[in-house]
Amino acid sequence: MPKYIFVTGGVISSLGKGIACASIGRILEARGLKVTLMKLDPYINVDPGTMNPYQHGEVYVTEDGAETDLDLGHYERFTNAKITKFNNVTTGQVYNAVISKERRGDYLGKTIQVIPHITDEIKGRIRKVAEVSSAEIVIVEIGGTVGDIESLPFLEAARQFRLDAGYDNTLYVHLTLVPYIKVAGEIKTKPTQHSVGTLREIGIQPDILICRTEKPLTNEVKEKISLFCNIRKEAVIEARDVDSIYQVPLVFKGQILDEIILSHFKLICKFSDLKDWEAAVVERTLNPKNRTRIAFVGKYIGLQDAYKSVYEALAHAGIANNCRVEIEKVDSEDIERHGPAGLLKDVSGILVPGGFGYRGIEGKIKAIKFARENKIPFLGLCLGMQCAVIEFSRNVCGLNGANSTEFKAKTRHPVISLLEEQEGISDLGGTMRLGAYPCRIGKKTLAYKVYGKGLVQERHRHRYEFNNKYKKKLEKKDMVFSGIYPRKNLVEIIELKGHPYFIAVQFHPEFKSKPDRPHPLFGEFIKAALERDRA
């Protein structure tokens, strides 16, 4: 039978449950166990696909095309788990499924209630993940904060799981805050006591406490937490703030968290000291030999989580090049107001990420023109590629007014437009080109040099495509269409002749980057930036 770890959070949100889950997954994988992770989200949206980035943060796309919570990105970056549509469950999905069954008559006239029908649906989805993944350990992150009304059905399902699977097959981890009150010079355990108390009222006694803290937890503090929260002292884990999230597995390993978990499950596994992770990832992250400065020209830069995977992919590229990547966040609307020269003059590379809507688009186009004309290494992602096509069409090919029909429906030159199958779609959720698609790469191109092979699979999340009617006109001016989705002859990668590194892609390579296996497009981009620094 698989073993199940349920991870909850208390006191406040944004404590880092996703990082904690991913780190637990990492240290258990290192012990030779097959791990998978899933996120239970209490919001009523079916998925985050239609949510504003400022509301939700990044939408992470899985290989099979699910639009999911950004924590699933942490799961894939830290572990080898293959995350799918089954690994993210929302209240909206659960209620939608139960109501659909009721309408079909599946419940044979019964009164439908939260217990057992909603909780049974949740438990069934957890078991489904275990079945599909064949994992030995299933780590289940429950979103929200203990005490929130929205997450109660998920917590009740977690409580019931121990009755179904047994004590030896279930383990409860609670992530909490132990604040330091500066004026008093004291660490306070009362918020943790109250949080655990609320969890126990629901019927869950945590087996392990992970305590987020600025200051070290003394033996006295740990003993107090142990006594009042009814948890063994050695199971009170200190999670102090660190310089890099990739240190967290080492922090947990240093407090034998893996041994505590394995002991609870009565498992005997091979030993691992995580030295490979420490040397290949952490040491290079903390003590790089080089540094470079990259302009990140986006429209949601006010929220760190809006571009989470892209920031992490740049960090991974830095690890690969033994380099600290300093990200200069530039609001594309500021470029519209002030021009690109003053904001971009001191950078060694320019990256334009994805997004939706017309706001800030002209600023992105100006930034791309600046990169092209000044031979600054450039990487465009999704909307970044579309903006690169628009810029080149206007300023090199003389197609005045060239645009995307997303921004101007009646544009004279629709170099970016909807596919026929996208026209007339009224439902916005889950109807874009989503998930992994093959891309065939032409030989003797920059893309082929970067990837080292002629066929790759990359993840998509977009509705608009390059208009092939303009392909020959752009090719005559030295734009190279180096990557194509063969089944529908759709452009996936563009690049420019005579530029040190100018490449833009219709897909999202950031979703496949890992700290110990950086995506080649990002790795070569940072390499090109470093070469510019040395020139």
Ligand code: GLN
Contents of the next structure:
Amino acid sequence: MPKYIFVTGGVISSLGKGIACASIGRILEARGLKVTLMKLDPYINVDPGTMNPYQHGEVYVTEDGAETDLDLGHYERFTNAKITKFNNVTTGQVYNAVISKERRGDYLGKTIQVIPHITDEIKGRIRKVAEVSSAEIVIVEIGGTVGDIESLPFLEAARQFRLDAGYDNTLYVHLTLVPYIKVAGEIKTKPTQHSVGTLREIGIQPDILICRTEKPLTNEVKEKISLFCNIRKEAVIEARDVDSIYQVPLVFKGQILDEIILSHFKLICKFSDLKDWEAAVVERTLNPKNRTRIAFVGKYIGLQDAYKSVYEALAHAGIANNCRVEIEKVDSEDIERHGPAGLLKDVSGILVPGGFGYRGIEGKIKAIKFARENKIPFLGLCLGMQCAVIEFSRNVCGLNGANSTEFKAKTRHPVISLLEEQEGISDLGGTMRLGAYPCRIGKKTLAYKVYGKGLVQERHRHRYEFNNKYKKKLEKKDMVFSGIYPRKNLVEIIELKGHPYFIAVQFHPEFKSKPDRPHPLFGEFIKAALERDRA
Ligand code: GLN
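Now show the form predicted together with this ligand, given that the preceding structure was the form predicted on its own.
In what comes next, the whole complex appears, and the chain from above leads the way.
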């Protein structure tokens, strides 16, 4: 029988519930347990695939091609859980399924209601994750903040779960804010009391409270929270602000949160001190020996969450190279206005991430030209690769007006274009090339050197592809097509001869990078940047 941990959030959003869940996963995995994590999202979209990054942040793509919430990225970075399309459930998916069943007549004349039909569907999806993962611990993050109308069916399903699965197999964790009020010089527990009160009205008494706070929680404050919220004092966990998210498992471990959870579940597990995580990840994040500066040329740079996995992958590459990667966020439209030289002059590497739509494209192209001509290490991701192809076609191969048909349908030289199979598609949701595909890498290429092998699997999320009609022309001028998806002969990796590190990929390597296992494309990129610094 798997054990289920439900994690809710109170007071305000953005308290780091995803990281708290991932960290709980990490400390339990360290005890030898097989864990998986899932997120229940209260919005009505079927998935976040069609949402604007300003609304939602990054869309994280799983190996099996689901477009999911970025918290699933934290789950994969902190743990070894294999996250699939089942691990992100939205209100939209739940209602979609229930309404389809109703139309088929599966409910045999019944009135379809939130309880039990919607809640049964939710519980079924939680059990499904347990089943396909065969995990011993299933951590279920409930999106939103307690008190929201939208999340009520999920909370109700979580409440019912204890009835079905039993007390010893279910645990409720509530993440809350204990604010410090400067003028009073005090930290305040009232919002937490109210939030737990609201949960109790729904029928959930949390077993563990994780308190986000700027200041330490004194013994007195913990006692007060314990008394008013009806939670054992040891189970009131302090989660003070830290410099790196990767410290959070250590913060929890330091308060024996793993033991508290195991004893609730009546589980006895091997000992772990998390020293390996501390040495390999935390120490190196906090005390690096070197530093290097990378320009990140995007259009959603004002939003911390829009390129989450890419920022994390850069940090992982820093860990591997014992250096702090300072990210200079450059708005590609600023490059359009002011040119690249001033904005990119002090950087040792240039990264162009993925994206959609024409806005900011010409700035990205200028940044890539600058990287190519000045032999600055360059890494292009997805749209970044497409822009590198456009730049090279226009400025090296003399293909004037070369473009992607995404930006100009009737361009003279469609060097990036749609495959026939994409041309007829009218639905935007879930119809891109999504998920993992194999990529064969040519020997004696930079890509081969980077990966150290000839066959890799990488995750995709795009509609447009390199147009093979232009391959010969570009090859003649020393562009190398080093990675190919064999079954359809699609270009996956490009690079340039005679440049220290110029590589761009049609896929998203950032989704597979972990703090203790950085993705080689990022690791070698930062290494090349450091070499440039030394030269
Ligand atoms: N807009 C491009 C495409 O659809 C690139 C997508 C991306 O960068 N994820 O092909």
